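To begin, one chain is listed below as C-alpha cells, in the form predicted on its own.
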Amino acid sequence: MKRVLLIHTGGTLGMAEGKPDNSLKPVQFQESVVNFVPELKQLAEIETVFAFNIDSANLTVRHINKLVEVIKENYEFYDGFVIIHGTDAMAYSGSALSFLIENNSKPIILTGSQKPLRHIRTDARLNLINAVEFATMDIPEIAICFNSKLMRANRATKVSSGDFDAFDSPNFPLIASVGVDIVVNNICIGSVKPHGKTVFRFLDPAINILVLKTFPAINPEIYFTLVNNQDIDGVIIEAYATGNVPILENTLIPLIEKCRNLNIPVLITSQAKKGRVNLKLYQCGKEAMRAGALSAYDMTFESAITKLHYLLSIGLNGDELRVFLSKNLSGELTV
C-alpha cells in the first residue's frame, strides 16, 4: 500500500458552527480525518500531520513556507501528499508550491470542501476520497481535486463559492476526472528531469507586490503616490480582456514607465478568466509593452503573482527576472 501524509491546515472542510452567531470557525480537529471517512483506509496507509488550522483568507506567506517545511521534511517517507485547505486561497498556496517545490517527483494534491465534513450533505467526503486516491498514482504533479476534478494548481482559479463545482482550469485542460471511472488525461501531466534532485524554496516576506485593478474611474495619482513613498518591489495590474489599459484620460503609461524606471517589474493580468494576455493586439496593450510591461499570458491571477513573489524572492531582477517571467516553469503558462 502506498503512503499518504495528509497534510492539515484548516478551512471549511475542518470547521464547526461557533457561539454567538453560527458562523463557520475554525476548531480544534482532534478526531482523525480517517474515522469520519473509513474508506480512505482502504486506499492508502495514512497519517496525518497538523501544519496550521486557519480560515484560508488568513493565508499569509509564512503559512506558506510552513506548507514548503513540512513537506520537504516529509518528502522522502511518503508516496504522496493530501493538503487539507481552505478554498478562498487555495490556489494561491497550489500555485506557490509549483514554484517552490522544484522538480517535484510525488503527488502533492490539494483538497478541501464548500461544506463542513461534519455535515451529511457535504462535498468534503468525496474530495478526500478523490484526492488520497490520486495521492497514491503515479501523477508528478502539485494539483487541486475538487468535486471529481484534477486540476494542474497553478491553471486553477475559484469561481464560485455557492456550488461544489468551485474550482476551474480555463486555460488547460483537466489532469484526471472522476466518474463511474477515473480518466488520467496523460498528456497533460508534467515531466520530471530523470535523476534531478527535488530542490525547495520559501518566499520572502518583505517581498511587496502593489496589485491595481483597470476600471473606468481608476485614478492613477493614487499608484503613483504608493509607488514613490513605498519600498514597492513589483507591479500586477489586471487589465481589460487581452491586457489593455488605459492609455487616454486617466492612463496609467506615465506609471508603467515610472516603474520601469525604478527598476519595478510591472506584470500585466486579465480580468478576463479564459483567453491569453497580448499586448500586441491593440493599441492600449501595444502602448503597455512599450512603457515596460510584460504579459502573463494565460496565467491564473493566483499564478502570476505567487510567479513573480518566487523570482523576486529567489533575487532575480532586471532583465534576468524579465526573461524569467516570460518562461513556462512550472507548466503555469502556454508558449
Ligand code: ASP
Contents of the next structure:
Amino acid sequence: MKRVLLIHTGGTLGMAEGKPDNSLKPVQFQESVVNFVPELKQLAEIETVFAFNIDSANLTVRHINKLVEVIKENYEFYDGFVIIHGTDAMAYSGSALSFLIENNSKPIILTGSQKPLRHIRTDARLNLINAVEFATMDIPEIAICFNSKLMRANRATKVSSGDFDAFDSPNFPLIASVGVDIVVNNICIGSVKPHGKTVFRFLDPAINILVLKTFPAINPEIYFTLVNNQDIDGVIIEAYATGNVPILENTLIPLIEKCRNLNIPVLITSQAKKGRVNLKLYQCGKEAMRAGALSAYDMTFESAITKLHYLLSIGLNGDELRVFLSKNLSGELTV
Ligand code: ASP
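Moving on from the form predicted on its own, please list the structure of the form predicted together with the named molecule.
Below: every chain and molecule of the assembly, starting with the one above.
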C-alpha cells in the first residue's frame, strides 16, 4: 500500500461553531481525520502531522515556510502528501509551494471543504477521499483537489464562497476529474527531471509587495506616497482585462516610471480571471509596458504574487528578475 502523509493546517474542514458568537473557528482535533473517515485506510497507509491549525485568512509567510519544512522533513518517507487547508488562502499556499519545491516528483494535494467534517452534509469526506486517492497515483504535481476536480495549484483560484464547486482553473485544463471513473489528463501533468534533486526553498518574510487595483476613482498619489516612503520591493497592478491601466486624468504611468527608476519590479495581472494579459493590444497597456511594467500573461493573481515574492526571496533583481518573472517556472503560465 502507498504511504500518504496527511498534513493538517486548519480551515473549515476542522472547524466547529464555538462560543460566544457561534462563528466558525478552528478546534482541536480530538480524533484524527482518519477516524472520521475510516474509508481512507482502504486507499493508503496514512499518518497525520499537525503543521498548524488556523483559519487560512490568518496565513502568513511563516506558515507557508513551516509547510515547506514539514514536507521537506518527510519527503523521502512518503509516496504522496495531502494538505488539509482552509479554502480562502489555499491557492496562495499551493502556488507558493509550486515555486518553493523545485523538481517535485510526488503528488502534493491540497484540499479542504466548504462545510466542516462534523456536519452531516459536509463536502469534506468526498474531498478527502479523492485527495488521498490522487496522492497514491503517479501525479507529480502540486495540486488542489476540490469537488471531484484536480487542478494544478498555481492555476487554481477560489471562485465561490457558497458552492461546493469552490475552485476553478480558468486558464489551464483540469489535471483529472472524478466521476464514475477517475479520468486523468496525462498531457497536463508536468515532467520531472529524471535524476534531478528536489530542492526546497523558503519565502523571505521581510519582502514588501504593494498591490494596486485599477478602478475609475483611483488616486495615484496615494501609491506615490507609499512607493516614496515605504520599503517597497515589488508592485502588482491588478489592471483591467488585457492589462489596461489609466493613462489620462488619473494616469498610472508616472508611478510605473518611478518604480522603474527605483528598480522596483511592476507586474501587471488582470481583474478578469479568464484570458491573458496582452500589453500590446491597447494603448493603455502599451504605455504601461513602455514605462517598464511586465505582463503576468495568464497567471492567476495568487500565482503572480507568490512568484514575485519567491524570486525576490532568492535575491533576484533588475534584468534577471524580469527574465524569470516572464518565464514559465513551474507550469504557472502559458508563453
Ligand atoms: N475561512 C476558512 C479558511 O480558509 C474557509 C474555508 O476553509 O473554507 O480557513
